[in-house]
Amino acid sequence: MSVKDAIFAGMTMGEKNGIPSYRMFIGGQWVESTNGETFEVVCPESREVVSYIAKATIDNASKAMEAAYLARKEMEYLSPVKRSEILRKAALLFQAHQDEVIKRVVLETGKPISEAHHEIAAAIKRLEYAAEEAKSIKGESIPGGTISDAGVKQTALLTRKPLGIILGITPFNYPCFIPMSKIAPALAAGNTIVIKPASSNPSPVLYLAKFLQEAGLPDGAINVVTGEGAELGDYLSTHPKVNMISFTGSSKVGNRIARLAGKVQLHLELGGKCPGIVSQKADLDLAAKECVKGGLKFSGQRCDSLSRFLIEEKVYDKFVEKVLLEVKKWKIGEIFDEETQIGPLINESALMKVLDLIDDAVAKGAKVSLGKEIAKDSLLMSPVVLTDVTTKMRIAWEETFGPALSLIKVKNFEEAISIANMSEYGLDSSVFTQDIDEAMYAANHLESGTVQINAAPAHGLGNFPFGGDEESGMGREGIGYSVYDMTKVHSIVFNPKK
């Protein structure tokens, strides 16, 4: 057996005409589902299996929850130098195989290899910094007297504790790198975790389980329950030894959790309409280089896309020329190749989404000036630019999740702020100016939860907490606020007698 093998050993039940079949993670041990059943995942660019994934019954994630709850008093005893060295060691392993996890997040996403290489490298990092996290976790004390004369003899010893279960439910877009980050920090606090990965790529996340059951973190403190249908995810999240659910998803979904949850802690973070904002004073070519990767990276399948451009009309004929200019220069092509740019959306239904959005702009008046080509019997979609597009259309305000960029003309700044501000959803906004004035006044106006100034929106590995507010879910994640949001405070206080 090679080291390879070895390393992947039980994962899966064999191969069916070469195509592997995964079980799920449940307990340390990789399981399949209780009724034998499995489910295809299918390539985008191909339309091809490319994995049979064990479907879950309601049997499985009931285990999955009890295996959670049985192992969380061992994480919270586990010591933070111990949770450290555990997250440590499943980051050199990710690191030393993590070429099987890019060939899966490629086959089962569609996602061109060159963006692969940088969730996959994001991931490990974000690994990495959870190892820092855990030894970071400190408390407080408090002298009585601080506040009032009451109790002015005692002393209170202030300490974090996990929260116990955390459910983690993900979407298709970052099958690493978001499951990552829920899986990290939930760890580092000392919290258990059962995850839930979407459907149309799963694989990812059982690979990560992997390398922290091989790092040595106990049984059943990680949990991945792979399946389908919306009675799976009701199930889980009305679970009652939930502590914590963190979801990253659609709007409608994550509204359909909150009102399901009850008074588990929640983090959401949801749909987004993110606006481009270009002012007379931008650096016009700046503007446009960051507008178009803002709209295009990763097909606009992104929550934090820039999909609506609402640019001052002073500049606006110029600066659809540049971006015309930008979009020509993204290379379409397979996903298997480091040039690709622009690989196929993730299933039919998404590309319709995009079609019927477009047609009804076409319809009330935008102009197609670039793009729409569709490769016959394929996912894959030109970039489209569409210039002359009002308020009256459904593409100004409804979330695209494809690469389909709307520039907006209107009259001024002040205009552009109301427009973006008029839209249910407040993930992230960008703002482009050279004028220090109009970029705070921007910064303080817009109703979002990041302003990014000069740039399209990034979260990187959560340098800087990120989330939204309104549609756009609640609650902040990223390094150090996701491993605070996943503990409460105790307090001990001590009363001496004299």
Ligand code: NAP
The other form holds:
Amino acid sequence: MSVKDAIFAGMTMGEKNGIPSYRMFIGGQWVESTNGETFEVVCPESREVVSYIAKATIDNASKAMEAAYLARKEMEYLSPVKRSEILRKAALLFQAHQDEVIKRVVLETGKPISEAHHEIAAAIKRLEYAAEEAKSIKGESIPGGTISDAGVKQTALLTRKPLGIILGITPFNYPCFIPMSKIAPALAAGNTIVIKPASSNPSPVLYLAKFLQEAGLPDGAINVVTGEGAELGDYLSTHPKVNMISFTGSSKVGNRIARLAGKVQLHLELGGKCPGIVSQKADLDLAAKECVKGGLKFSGQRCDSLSRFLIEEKVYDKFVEKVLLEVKKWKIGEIFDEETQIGPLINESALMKVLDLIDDAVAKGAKVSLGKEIAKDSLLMSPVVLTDVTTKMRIAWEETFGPALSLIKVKNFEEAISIANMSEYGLDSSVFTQDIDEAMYAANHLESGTVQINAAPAHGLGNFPFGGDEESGMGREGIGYSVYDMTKVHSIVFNPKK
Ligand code: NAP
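For comparison with the form predicted alone, kindly provide the form predicted in complex with the named molecule.
Now the complete complex, all chains and molecules, led by this one.
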């Protein structure tokens, strides 16, 4: 499978030194930048260029908005069953050609291939579910006379209409699944979408557009604008034709969008500093296994990564021992090796941020109990276990986004909950205890969008609603929830004479 296959016709401007040079997708056409510029995507493992991408200008972004605007009525009046058929057909094409997309995710993200397999499988499933959801958008009726006798003959019919144009802006860490979790519900609900993927790894989204194009989606219903957020972001997020912005990324950028966006619906999935709380009544083997998985999956480059652990002092030493044993089982290696679990970080500044947080913690008394080997000129960092971490250290509060686990000793369970809630973030929390009363206490008192009892955070396909509060964002995503959010109520009131 390669981008040269017939199905992918038009997507590239050809190759430069054997490296594909991708176009953007606007108004049903594969187009180049209006000034002819491209930018490079570098593989985090080899540090070599693996793709060239058309670099959108404001003119390209404007054309994408115009195309989405022109297509919005056609999408609104496309029957739910037709929308469903198109999404289902796109899912079949994606399934058949997934190897090419997996390869791009691995190369551009430095994501170990086993992880990339999971991401792509989830993205295909999400598309299939959206195809079902397109047919299940329903309304309701309200009888008159419920607040006064005068309206007793009235009946209101409430239908759900698409919002219009959705702007999706997505981060680097799940370059296929996160865009899909915006594109699929937007189209299922009859909207059009303009999507801007992260510049580190934009090509997977171009493939999603290709599958939808081949499946018969009307021109302009999906538009992919590839280019720098810093250059295009303000233009896109303040565009007067946008009806909803669905953003996933850092709190810094999300807050900027929220300040600038004006009168549009906002969905913000932002950063996190998720705690793992370990009670003295926990099954410590299970807790250690899940905490390590929650901290190390995709090298900790996940918003819902567990990066601070609050452990009751009675079991602290025993838990540390178990964590060290678990971490040693994780395989560091090459990204195309199916056994590899830990690959490189996305770029130099991500690595520097993690090292800086570790240095701050060590300077303030934390111990590096394991890890921190970095090969020369590499972004591959071995997992670090920091013990004796205290709340005076930056790593206890700042998003780490790397394979570093910070273990904090607390006096009791109540103190753990209290420290967990002191964070400015509020995305996920995991609680490990075998005591149902403690579990209920934690669930009722933790200030986070999701509380997991005896497991690491995992959002899977979105079968449970997912999202955060405070600096972690606003709104919830998930099967059903996203489609609901991307529609609005339309009231039709009947006023019969008789
Ligand atoms: P990021 O730097 O905030 O970038 C996210 C997206 O925003 C990219 O497409 C980026 O484009 C774009 N962007 C940059 N500046 C912009 C601006 N001024 N206006 C509009 N868009 C702009 O985040 P990241 O480093 O890719 O991803 C990591 C972050 O995402 C972490 O904080 C993580 O917690 C968060 N995240 C949250 C969730 C969640 O569900 N809560 C899930 C995944 C990730 P460029 O790439 O071109 O700069």
